[in-house]
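Given as structure tokens, the chain that follows is alone and in the form predicted alone.
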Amino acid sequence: MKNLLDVVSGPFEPHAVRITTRKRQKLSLAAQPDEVLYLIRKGLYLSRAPIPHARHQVLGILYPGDLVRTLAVPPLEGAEIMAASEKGEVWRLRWPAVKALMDERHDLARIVSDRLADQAARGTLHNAVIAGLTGDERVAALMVELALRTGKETAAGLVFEMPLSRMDIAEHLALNPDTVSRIVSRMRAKGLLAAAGRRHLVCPSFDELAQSCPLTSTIARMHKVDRLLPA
């Protein structure tokens, strides 16, 4: 699929309000006079919503090129996008302007539609992870996803961004924060992960990490990243 950022930057830019964010900054998805489309330009973000009897539920992780259409977000009061990375950038566009552009350019409409469909499929996969995997496998699935999306190969192994806090991970994977800590400690003891500076982890052997999650190949296909998978 074409790189959405490359395709939409030109036509969207004149209509976009650029929002530069810092870590933990929140953007409300509450009802607005006009429907809004957010385009993630730089950094990682979390879509979140308050759930009864819990602090929040992390609905998904957003990467550069992802879109958030406010009408498509569950109508939960307090739903928001929260910056996970230290620095990030989001474009906010009024939906009527986006629709007018897509009416003029069918290629743009198709790419936006495909991206929203891809993200919906990722959400379905996440539900399968929560429903069908053990706690250890859920954490491994998250590490595989982040390694595939943000990892850089170094002499020490695959270094990838870990901007999520222990609570973020717990809310995303439907686990207790203490359980998350124990699982990550076990992964470190096995040599699957190690600290790599501030908010980064290193995976000495991606093959071994991949084997700890039964859905690694599915995650790679869903995120359209397969360069690290065994041939």
Contents of the next structure:
Protein chains: 2
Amino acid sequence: MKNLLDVVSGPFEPHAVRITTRKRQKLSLAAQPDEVLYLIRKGLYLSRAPIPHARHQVLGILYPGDLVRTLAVPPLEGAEIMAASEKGEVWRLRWPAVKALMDERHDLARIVSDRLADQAARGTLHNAVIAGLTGDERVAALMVELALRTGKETAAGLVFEMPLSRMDIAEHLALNPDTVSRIVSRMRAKGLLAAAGRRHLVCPSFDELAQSCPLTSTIARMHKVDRLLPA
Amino acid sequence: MKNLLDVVSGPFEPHAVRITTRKRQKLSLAAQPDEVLYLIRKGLYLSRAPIPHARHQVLGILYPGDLVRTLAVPPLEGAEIMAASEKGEVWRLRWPAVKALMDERHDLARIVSDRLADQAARGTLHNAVIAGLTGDERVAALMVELALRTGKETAAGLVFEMPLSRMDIAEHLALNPDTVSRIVSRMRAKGLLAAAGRRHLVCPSFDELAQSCPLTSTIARMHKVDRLLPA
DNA sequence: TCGCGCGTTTGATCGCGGTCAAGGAGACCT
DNA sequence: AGGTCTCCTTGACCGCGATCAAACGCGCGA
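Let's compare: the form predicted alone is above, so bring in the form predicted together with the DNA.
Complete assembly follows, chain above in first position.
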């Protein structure tokens, strides 16, 4: 069965430059002579940008299958993609090559377009999270998202990856690192979460976690990954 | 000379349902049998959604030439497009018709895709505004945006439309209406802004306004409307 | 002209989350 | 083992913006 990632990978493969990354490695999003398209293949990445006279912002979390097109990122000086996972893989394509491919294969054009639309929707949803929810609810929203994306059922509950440092989380949720730490401690105390090794968390009861974020149902609909597969 | 709006309007025209709107009139974004595409023709619109147990959020401001595709809006119960200007015009198209058109005309597919990418970038930028700036800076950012979009030079300074109520602004900037009122009063006191009739503001010195928002240069680059015209 | 209603303004007070600072827990190197 | 570096935790305090409440202004219809 083909998954979301394979669908785009096939046609791109002959034109892609493969890049493997280690944690915190950065790829520049500065304007290039040709527009560039990145395809996330493995691992989680963060798209980030500095704000003048302030801290960096994490503009979005990128998952395998996601596409990053330079034009769809605002022209912020110093924008970049940063690897969050220990090991990751990205493919880089020059946009003219992508265009040529899409002119040959309409289905590909449509898939790329749909993927970008979906990511735009995720961005908008994140907007609503930041704008409308309290600190506790924002953190819960992030945990729900990662649990849905990377979670695996075990006897102890749902185990999921947490490749983001406290600072990363803070930059993503528009909080500050100390506050994030406090909120996570509080969630641990309530039994909503527990540590599971360096880079994983366990959620003993997903339902309880889900209830601490008003937008859970929408987040769930957006992060059921296979929604968008062509028939 | 063709502008951004005409470029998409031509091919869509025979398939579009024209809708003229009065202030505060709403168009539903609820999932339809077929996906839907709206093209903004005249006036300013807000895309909005309610947050469970909280106030509505304004997810974005839509300008003439903007496209709204259902798939690019997160599945929030009660999402809608609301007319902000006194009079406006929108075209509605069924997505299957748009797809068919794009299969015939590759340049159209590319233009639609680029427009949506650009709007995604604006969304991301707005994210950075909400997440990284203080209340005063956010309001300044909005004023800069509207001044660039709708402003006209006069003897008294740059006159621009302000079709948003205090409440709309608050919902857009993740502030509360009282705070917005206070901030705007403060800006008036400093001479950054002045009223110019019911629905317009004057900005005596755009440079001073620009300096009160750290992201002005990026906002300016994003809202120079004709950036994206095909050659 | 008056009365009504809605949006706005402004003051007083509160509380969430930011800031600053000290201390702790690992990872890694020598 | 000791040292150092980075990240995390926790406490004490502060300030921006939220909340509540009262008054104001303006449009609109009777």
